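For reference, the chain that follows is the form predicted on its own, supplied as structure tokens.
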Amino acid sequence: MTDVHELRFSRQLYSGEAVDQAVKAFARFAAFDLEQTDDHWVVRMRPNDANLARRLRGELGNHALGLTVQRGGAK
């Protein structure tokens, strides 16, 4: 079984729609569960290939940030 990796995206910095869209873009590389807290968008990721977990974490975060910027911020 593949380890679960948790990413926390600050709601002050990231758009929830951008995080959702980034997760959908990477769905072929991992299984994802999403949760919302008062302060964060929480993404739990189970990569299909454990060797790519670190890179996938970075790429997902970069993609979510880029989409947030395109949307004009975390609004």
The other form holds:
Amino acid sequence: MTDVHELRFSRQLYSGEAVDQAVKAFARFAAFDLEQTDDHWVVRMRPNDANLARRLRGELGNHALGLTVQRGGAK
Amino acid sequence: MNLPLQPAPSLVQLRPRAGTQAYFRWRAVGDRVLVTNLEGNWLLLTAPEFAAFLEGHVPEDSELHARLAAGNFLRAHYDVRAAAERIRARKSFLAGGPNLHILVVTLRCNETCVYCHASRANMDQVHTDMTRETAERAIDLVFRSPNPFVTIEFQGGEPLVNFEVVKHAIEYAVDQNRAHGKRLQFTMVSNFALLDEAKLEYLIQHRVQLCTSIDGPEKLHNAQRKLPTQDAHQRAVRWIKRINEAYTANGLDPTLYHVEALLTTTRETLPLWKEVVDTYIGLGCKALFLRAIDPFGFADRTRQRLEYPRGEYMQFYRRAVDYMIELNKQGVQILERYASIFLTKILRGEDPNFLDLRSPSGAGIGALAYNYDGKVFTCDEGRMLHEMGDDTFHLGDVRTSSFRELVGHETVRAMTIASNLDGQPDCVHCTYQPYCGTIPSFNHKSQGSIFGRMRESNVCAVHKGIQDYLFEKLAEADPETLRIFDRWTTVRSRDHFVQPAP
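Pass me the form predicted in complex with its partner chain as well; I've looked at the form predicted on its own already.
Once more the chain from above appears, this time first in line as the rest of the complex follows.
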């Protein structure tokens, strides 16, 4: 069982659809749990391989950011 | 061979012929055309020279061809290795990690400023004081930064209100640095009204660099920075003189070691450009930062009264810097900080790492701000927005967040991408792109997007206006002005403010 890593995407800065799409793209590499707060899209990630956690976290964040930019921003 | 003199062609008559030029951007500056390239080399061309360059008719044996080739503007002669070295030098700050760490030791402040950026609290709001434990956890994070140069800046509110925690933070940081061996510096931004001889002795003994706010002549300063006793200016001036005397008494060179002061330009400041410059010179200051007002804190609420069109600000800027150049010609040493930052990039090909004027910006990757309650933000502006009810730039907490979580936070990634001018619409084609920078938190506050829209941005208007002014001066090529500009880009290290090696 690997550790849970939490990523918090500000709703002011990230598109929720982009975060969803990024999570789907990385679904093969980790189990994900998604939650919304007033301010954030919260993604809890449990990587299949603990050694990949740091890389996965960074790549998922970059992918969500790239998809947000493609969509023209958060709104 | 030089090009024959000929009348300047209209730009609309030019027939560009791609293929001979390397990548370049251009902008009319007076009667010249400024061209810059990817790595920030620049040339000021006459209109016929620009036409020849654009149409690919520059004779190989001409002086212009030699200048273009030396600046890496010609495709056939493009030196990729030299371009890479120039870009690496300009972006050297990227390898460092956060070096500026802002500790907001209290929100309490004894002054009430009409534009307060810090969202101050009244003096009885003691719950806005940072505790010793919070300061220690913040400093633990400071030393997690991989940057070998670390500056801890004490801010508020008024940091002297919580001086016991400032002292504790200094002593804890010095102690921790025995294990880390960083080049550690302390600065404090204070209005000095609560300073006394005992505090001054401590600050000088511990090599804390002191900085204050001076809004210009006494009447303007006291109207904008309000103490119940109506003497904010007199108190600040008295302590500036006393501190400078103390530096001299300690054997320090007064041209290098003196109190730095910051100006906030409001509508009332604009007609007083000469009085502002004279006030700073009278106080022994060697630098004046003609900062435009920010839309944070109280300034947001009082904007209608304090704000001004950026065209009026640029008139103010031009008059003030023209005057400063004239004074320099008469032997007075005073520089304008914006000009100094831009000129260092333009003339030296280096970046002085001013966090609001670099690409990408310093938010989270060059600086972190630690609030009195332990909350950590990408920058001081992000912290101010939190005080105004907007938590967009909140990254974590000193008690629970790791350094890696803070600087690798999804918000920091977004701000870094948003402030990278190589990917910013408009900026990517702007002639001044190699020397410029944008502030994501300012864009967010003023335009609702961290990317911003540069064509409507006040910051962009000011940055373009200042660079227009500087390149006009470079085009005039007055030898005395060029010597003054060269001096404004010469950085003299103030090693006394670095803590002694552990």
